[in-house]
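First, one chain by itself: the form predicted alone, in structure tokens.
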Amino acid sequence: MKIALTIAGSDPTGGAGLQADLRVFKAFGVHGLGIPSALTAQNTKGIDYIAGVDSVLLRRQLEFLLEDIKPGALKTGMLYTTYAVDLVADAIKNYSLGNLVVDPVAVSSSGALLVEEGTLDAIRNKLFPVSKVITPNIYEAAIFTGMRVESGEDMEKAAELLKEMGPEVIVITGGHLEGLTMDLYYDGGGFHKLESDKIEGEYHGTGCAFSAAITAMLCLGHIPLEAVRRAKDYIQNAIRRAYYPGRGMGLLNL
């Protein structure tokens, strides 16, 4: 069986973060390894508290696991601290890990900041250059590029700027663009606009699940463009079948 690793925050609702990633891996027939990088207190209405996992424990989790099992692909989600980014970057180099998908989590669906100061700079400088795919939403693309991203043309310019930071493939998710649902794929050779029907409502964990699905597809041997297309279809179906166990956002039916 193929094996994928997620290094992400823990979400008690199961709708995002580490828990959602593992559910997605299973849905694609991939065995999931999971290392929590941060612990959160949250529910379907928002996040109340975040604590980064101790640096010694995070290092031991990574090293002890990778001494035994080498995943065919891996993804990062919420890396709350700069030391978490440093440890992941070191592990990728020391264990020759490939097929890295970076979901550069900066802000939650409810608007909460999800990183400590300096962490996004570390992600850009240390993880983007060794990544196969990065999956920022338009807000995260704006943060990393320093430009406003409000249209399809803005997304293309932002993708070109992000490409200069080192990733092999950039996918800017545009689900929050006014009146339009479109994800933009860019590998330096051309743009692919992946459009879909806009589904009304607020949903928790779409970015986590999307990047996890891409990771699973890469692990199974698919090229990035096919991985992204299949991941988008999967997420659209999961949103259509979403359910509401709490009083806030819907959870994807993964």
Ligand code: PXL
The other form holds:
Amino acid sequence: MKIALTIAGSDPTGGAGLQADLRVFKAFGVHGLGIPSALTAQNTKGIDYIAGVDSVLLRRQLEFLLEDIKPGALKTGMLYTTYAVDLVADAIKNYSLGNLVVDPVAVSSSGALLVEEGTLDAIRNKLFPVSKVITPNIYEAAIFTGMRVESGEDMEKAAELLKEMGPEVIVITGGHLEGLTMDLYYDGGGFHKLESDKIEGEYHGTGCAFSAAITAMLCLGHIPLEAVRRAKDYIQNAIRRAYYPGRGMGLLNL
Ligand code: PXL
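With the form predicted alone already on screen, would you show the form predicted in complex with the ligand?
First the chain shown before, then all remaining chains and molecules of the complex.
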């Protein structure tokens, strides 16, 4: 059995964060290890409250688990605090972990800030240099590069800037673009434009599920471009079959 780890925020709706990541791993036949880095109060209409998991508890979760099991791939989602970023970066080094996928969670689709001050700088400085794939959406790409990211051309420029920060592969997700739906894949060679039909509606957890699917595919031994392509197909299907358990956004059928 292949084993992947997610270090992410807890989302009580099950649609995003740790809960969604574990369901995605299961869908790909990968055993999921899960460590919460933050706890949230939320429903399908939005986020009400976030707290970082205590630093001792987070460190002990990482060390005690990794002394026993070595995952073949891992992803980070909502780390929320700078100490969470530091602890994860230390664990990656101390336990020689590879196939790191970083979903640099910064803002929710409804615009809420999902990190404490300083966390994004820590992610850029400590996680980007050791990551195989990063999956910013256009808002996150704009925050990390300091440029506007509103078109396919902007995405290419931003991907080049992000590549200089150290990741092997950049995937900027374009689900929030006006008019087109295109994810841009860049590994320092050519650009791959992964286009898809725009599916109308508001869905919760698409970024989390996408990066979890990439993690699972890397864990199964696929090369990054193949992992990203298959992850995208999987998410498109899950969006098409979304359901509405609450009064707000749709949840993916993972
Ligand atoms: O997609 C960003 C995200 C990540 N992690 C958790 C979340 C969300 C968005 O709501 O709830 C736990």
